[in-house]
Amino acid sequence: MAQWIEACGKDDIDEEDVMRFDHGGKTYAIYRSPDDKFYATDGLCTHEKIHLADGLVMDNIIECPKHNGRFDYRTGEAKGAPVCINLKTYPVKVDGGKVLIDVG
């Protein structure tokens, strides 16, 4: 069942960049792509559990601060080493100026 929830403002975060939310105890990344689209992962990194708000935008991949690890944000896909395990990704919408993730 879908539970959105707002995570940011639209322009709270740069294109190309990352930004953390916390919520019902978990963490979450925000994303808006260079194409200005929005997405949704789990907010640490699968291998060492870093939070990957910390880390650095190229395109659509995010590069986890601590071992450069990197996933796909679109897909949630690992993209090598250390990191092997898939983030889980969120559906997002935007609605007048919010984002908002389903949680659910």
The other form holds:
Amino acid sequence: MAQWIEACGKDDIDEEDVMRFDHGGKTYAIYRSPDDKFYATDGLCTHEKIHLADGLVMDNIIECPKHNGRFDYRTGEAKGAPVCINLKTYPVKVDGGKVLIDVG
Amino acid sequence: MTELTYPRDYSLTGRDSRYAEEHHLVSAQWYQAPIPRKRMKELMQRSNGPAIRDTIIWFAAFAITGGLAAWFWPSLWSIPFFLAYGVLYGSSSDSRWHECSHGTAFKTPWMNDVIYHLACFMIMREPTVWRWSHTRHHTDTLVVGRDPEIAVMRPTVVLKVISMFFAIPQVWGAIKSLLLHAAGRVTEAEATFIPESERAKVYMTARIWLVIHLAVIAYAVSIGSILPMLLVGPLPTMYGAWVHVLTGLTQHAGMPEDVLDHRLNCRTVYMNPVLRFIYWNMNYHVEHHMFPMVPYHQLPKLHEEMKPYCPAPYPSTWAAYAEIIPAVIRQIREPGWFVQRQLPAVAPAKAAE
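For comparison with the form predicted alone, would you give the structure of this protein in the form predicted in complex with its partner chain?
Below: every chain and molecule of the assembly, starting with the one above.
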């Protein structure tokens, strides 16, 4: 069942960047792509639980700050060593200048 | 609870591995200098330009030194060209595989991959094995029983350290490793850091490399000259290793083990431009370990940002060795002793913009 939560304001994230959002004991990463779309994934790298929000967004890729593991944040797909497990993604919508994610 | 005893057990499956687990040293939270996110984003940006420039120079230097060495062979005039070629082959390859393994040297991934595989072959470090071992090195830097890349273990074995300058233990280890992997097996230690899913790549690469090495030997035998083996294979890895060992030992030798702060277990050393080209700025080693996403060409700028939070850098390679040599000699008899760095008394609350 959908459970939409307000994560941040639309302008809280620069284009081609990421920010951390904590809710209900979990941490998420919210992305704004170069073409001004928003995405959300689990906030921790599947390799060693490092916060992805400290990493680098390059086009549609988020790179983990610790070991440079890369994911496509639109799909969560792991793009090669040292990350082997895909990231969980969450539906996102923008409503009235707010970014909402479905954590349900 | 496992006790801390000397000599330490550096194996990845032994007593000190349990010690590290029990004392929360595994995948732990490490100190990070509070550089503003905006500045970090600028510093992390990738670019192909510097690495393409450096790689063109690198290939040209190979062609010139290798070409002249072969031209003058077998006269004594070939020796200086072999010495230069060897440093390119056996030493500059160290920084190239390293930076490309992080994926930071070039912006374009395939460029990182090509140079990574080429440099790995030169320095005889199997690409999949070292990618994973280096990942562990960054997770658990100098944590005994966890870090597979501790170069100078304690108590110091002086003969081993000296032989490293000629890559004797490295190449001997690489040959044994290639044979094992070509047979479709990994060691117990490797099994702790190479996932099952990656092992087929390890076995395949080892077989391909062995074929290349054997082909070079066969060619040398067929033409009745050792020249091909002086240009490709274990020999240039060995006679050219000394510079990468000289620079590499400044990273951690003599520093404390089992501390969760890269400012305490890494050195940043100012080096001359020639060494920095060979070493691709890895002399900024505190910076590299704290922020491994920053490309080598941005490390001098990161160094400026981090200065307020870090111990004073070593002013020269000589200055670093003035500390390293007495330290590793002392660690022959006192394996528990280590170099203590002085952290800034009061770190600024915010990095300079």
